[in-house]
Structure formats: structure tokens, C-alpha cells
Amino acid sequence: MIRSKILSTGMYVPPKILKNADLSAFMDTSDEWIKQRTGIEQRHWVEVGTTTSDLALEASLAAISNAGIKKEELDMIILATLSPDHEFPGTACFLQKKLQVPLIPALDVRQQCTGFIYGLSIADQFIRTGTYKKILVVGAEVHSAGLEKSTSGREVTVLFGDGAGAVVLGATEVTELKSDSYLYSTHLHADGTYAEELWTPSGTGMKEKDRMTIKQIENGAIWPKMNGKAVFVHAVKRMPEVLIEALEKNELKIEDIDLFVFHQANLRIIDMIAKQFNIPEEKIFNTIQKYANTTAATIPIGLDEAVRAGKLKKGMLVASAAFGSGFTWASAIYRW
């Protein structure tokens, strides 16, 4: 039986670090205020001129190297991001150019915080059907260029960092369903009813004559807006639901999972999920303290960090869940 397996991980964050106290230079905030509400202590932001595909390239090269393969062996590139290099073409194409692997398909996934699991799911289907054997799945973000760096944008700006994570997904022959390493299943959901609870209002070109106007800039419509309460309430409901869905699909219990690598949006959300399921602290691997919310990159960054920290080892059963703009939410269970 052919299934897909995560062959390797890779990650990259830009060297520039902004601690919470550094943000007080351009907004009314403090280290205590941010940590109390989010658990975030610092984030990495790019220097001017660095793009999402630049970060994706570094993470991808690391994943390819760690897989022990040549880049020419890749059959497809899937890149999840909400911060593309350009409005078009897709950022996966810019990554493809930098990797110098022409002709293979390159696909963007625009599902924000759940983008990596959506991308993983797409890659899994191509591999299960025998269409492709090795697929690069990347989550990459340059948030810092699109944040309102002032007190009026504080509730959003303090949350986000820049970074990229990648995995190489490969075909594997599975004979023992309960012990072989492979991607068990993915579970995807969305509800566009809440699309405007976390979004960037401008840039559609639909409600006004021009795609971008002076008025949109002056009224702040070019910056991301968030109904923080709505996002939090839905996240602590939907992430547990989709986690249960994955467990039931695979006839597993919460106690069977060796490590949880959740999307890193807010440490308070993760703490509430842990409390709901009585998950021991040592079974959850968090990176939000160091990197903040890197959206599509949080889960692959977490996987790579966990491997290098010795927390994620061969044979372990892993569960991931994410929630984000759209609203979208998703989960995955896989044997490492």
C-alpha cells in the first residue's frame, strides 16, 4: 500500500530579532502586556529587500539536504503563504526559479494559518494516487512588511514574525498500519461566513474603481484587521473538534499521541486545548515564544525544531491542528 511519509524537515528565520520591549519604540506596548496575552517573547523580522521566497528557499534547501536527495528528484512544489512576493504569479514559481528546478508543477496555497496542513493534504493525495513520488511542501511568511507598526495596529502586529519551514514528502510502501512511518490522514474545514473577522480589507479592486486608492491608505484599509475575541472563541472550539475527528478516523485516543505540534498563534489557545484534553506539558512542542506566529510556517518550523531538540524521534505518533483566517481549520496525524 503506497502512502506518503515526511522524509525530512528544514527551517529558516531571518537573523534580525525584535524582543517585545523593542516594539515599544513605535507603539504603546510592553513585554509584560504581550507575554501575558500571547506567550510571545520575541520574533524575527526580515531586513528590507528580503522576500517570502528568499526565506522559503533556505528552508527548502535544508529540507532537501536533510532528505538526502537531489533537488532534481522533486516532482512538485507546494508553497503555503499569506504574504506572497507579488500579487501574481504565485510565490511557488519564484521559489522554483531560485531552486532551479524548472518544468515541475508549482502551486500556491492561500489558506493562511492552516496552509501547511492544506498543502500536506494536497501532496498526500498526489502521492497516494501514484502521480508523484517526492513533493516539497513549504510554509513561508514575511509578515513584517505588511503590519501596521503603530499603536492602532498593536493587537495584530505584536503577534507575527517572519520565517519559513519545509518538509519533503515521499512515497513509502506501508505494510504495518500501526507501526510504519507515514501520514495517517488529514482533515480540512472552512467557513467563509467569518472571512471578514481576520482579513485585509483593501486590495480587491471590487468595491472601488481602482485596486488601491489613497483613501484606502489613509483609512488604514491596507493593514490587517482582526476581531480578536471571535478568532479566539472559534479557535478553541474548532481545533479540538478537528483533532477529535482525526483521532476517531484512525481509531486512536489522545493518550496514543506521543507529540503534539500545534499551529502557534497564541500560547493561551494551546494551553486551553491542553487543559481540555489533559495533555501533559511534555507532549506539546511550542515555538511561539521565540518566533511568534509565522502563520503557514509554524508547524514545519516546529517539526524541524523538535527534531533538532531530540523531542521528535523515529516511530513517534504526532498530531497537528491549526486554525486561522478564512475561517479555516485542519488537522493531521502521522507516524514519524
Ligand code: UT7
Second form
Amino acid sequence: MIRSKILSTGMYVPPKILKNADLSAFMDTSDEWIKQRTGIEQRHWVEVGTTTSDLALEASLAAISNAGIKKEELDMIILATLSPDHEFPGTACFLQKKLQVPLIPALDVRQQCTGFIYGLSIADQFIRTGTYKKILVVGAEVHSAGLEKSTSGREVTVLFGDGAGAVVLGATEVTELKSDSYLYSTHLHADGTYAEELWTPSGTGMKEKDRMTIKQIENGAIWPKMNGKAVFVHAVKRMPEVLIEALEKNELKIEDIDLFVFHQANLRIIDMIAKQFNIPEEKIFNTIQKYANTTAATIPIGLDEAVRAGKLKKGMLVASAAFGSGFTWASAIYRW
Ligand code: UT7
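Having seen the form predicted alone, could you now give me the structure of the form predicted together with oxa(dethia)-CoA (UT7)?
Every chain and every other molecule in the complex is listed next, the one we just looked at coming first.
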């Protein structure tokens, strides 16, 4: 039976680090507030001029090299981001140009924090059907260029960091369903009823004459807006729900999972999930303290760091779940 398997991981974050205290230079905030409410201690932000596809390229090259394949072996590129290089064409096309692998399909996924699992799921369908054998799945974000760096934007701005993570998903012949390494299942959801709870109000399709107006800049419609409490409440409901859905589908119990690599928007959300399921601390791999919320990049960055830290080893059963803007939420279970 043909299934897909994560062959390798890679990640990249830009070198510049901003500690929580560094943000106080341009907004009324504090290290104490950010750490206490979110668990975040620092984030990486790009220098002006570095784009999402630049970060994606570095993470992709690492994943391709770690897979021991040539980039020409790729059958498809899927890139998840909420911070595209341009409104169009898709950032996957810019990544393709930089990778120099023309002609294969290149697809953008716009599912925000859930984007990587959506991307993994799409890739999995192509591999299960035998259409493709090797697919690059990337999550990459340059948030820093799109954040309101003043006190009025502080609730959103302090949460986000720049970075990219990538995996190469490859076809594998599975004979032992309970012990072979492969992607067991993915579970995707969305509820657009809440699209305006975490969004950027301006953009194409606005009821304005032009795509971008001075008025939108002046009234701040170009910056992301978040109803933090609503997002929090839905996240702590939907992430456990979609995790249970994945466990039930695979007839697994929470104790069967060796490592949890969740999307991380706030350490308090992860702590609430851990408490609800009684998951021991050592089974959850967190990176939010160092990188903040890197949206679509969070899970692949977590996987790559976990591999390099020796926490994620062959044979381990892994679960991921994510929740974010849309609202969208998703989960995946895979044996490493
Ligand atoms: O991946 C994207 C998904 N996003 C999320 O999952 C985020 C979910 N939401 C959250 O994580 C939390 O709601 C936040 C961290 C965003 C906010 O935490 P909170 O405990 O809900 O704080 P709050 O909104 O109730 O704000 C408490 C106070 C307010 O001041 P007053 O009204 O009590 O005087 C805020 O104005 O904290 C103030 N505040 C800040 N103070 C310092 C808000 N942001 C900041 C800040 N620094 N950055």
C-alpha cells in the first residue's frame, strides 16, 4: 500500500533577534507582560528586503539536502504562508524560481497557522493516489514587515516571528500498518463565520475604488487585527477536538503518542491542552519561547529542531494540531 512519509526536515530563521525588551523601544509593552501572557521570550525578524520566499529557500535547501535527494527529483512544491512576497503570483512560484526547478506544479496554501498541515494533507493525497512521489512542503513567514510596530498594534505584534520550515514528503510502500513510518491521517476544518476575528481588513476585494487607499493606511486597515480572547477560546476548544478526531480515526489513545509538535501561538494554549489530556511535559516539543508564533512555519520548525535535538527519532508516533485565522484547525498523526 502506497502512503506518504516525511523523508527529511529543514528550517531557517533570519539572524536578527529581538528580545521582548527590545520591543519597548517602539511600543508600550514589557518583557514581563509578554512572557507571562504568552511564554514568548524573543523572536527573529528579517532585515528589510528579505522576503518569505528567501526564508523558504533556505529551509527547502536544508530539507532537500537532508533527504539526500536532488532538487530535480521533486514532483511538486507546496508553500503555506499568510505573508506572501506579493499579492500575486503565489510565493510558491517565487520559491520555485529561486530553487531553479521549473515546470513542476507550485501551489500556495493560505490557511495561516493551519497552513502546514493543510499542505501536508494536500501532498499526501497526491502521493497516496500515485500521482507524485516527492513533494516539498514548506511553511514560511515574514511577519515583521506586516506588523503595526506601535502601542495600538501591540496585542498582535509581540506574538509573531519570522522563519521557515520545510519537509520532503515521499512515497513509501507500507506493509506493517502499526509499525512502518508513514503519515497515518490528516484532519482539516474551517469556519469562515469567524474570518474577521483575526484578519487584515484591507486588500483586494474591499468596497473601495482602488485596492489600496490612503484612508486604509491612515485608519490602520492595512495592519492585522485580532480578537485575542475569541481566538484563545476557540483554539482551546478546536485543537483538542481535532486531536481526538485523529486519535479515534487511528484507534489510538493519547498515551500512544510519543511526541506532540503543536502549532504554538501562546504557551498558555499548549499548557491547557497538556492539562486536559494529562500529557507529560517531556512529550511536548515547544519552540515558541525562541521563535514566537511563526504561523505556517511553526510545526515544520518544531519538527526540524526536535530531530536535531535528538527528541524525535525513528519509530516514534507523532501528533500535530493547529488552530488559527479563518478560523481553521487541523491535525495529523504520523510515525517517524
Ligand atoms: O496564531 C494566531 C492565533 N492567535 C492566538 O492564538 C492568540 C490568542 N490570544 C492570546 O494569546 C491572548 O488573548 C493575548 C496574548 C493576545 C492577550 O492576552 P490576554 O491575557 O487575553 O490579555 P488581554 O487582551 O485581556 O489584555 C490585558 C491587558 C489589556 O490592558 P487593560 O485593558 O487591562 O488595561 C491590554 O491592553 O494587557 C494589555 N496588553 C498589553 N500590555 C502590554 C495587550 N497587549 C499588550 C502588550 N504589552 N503587548
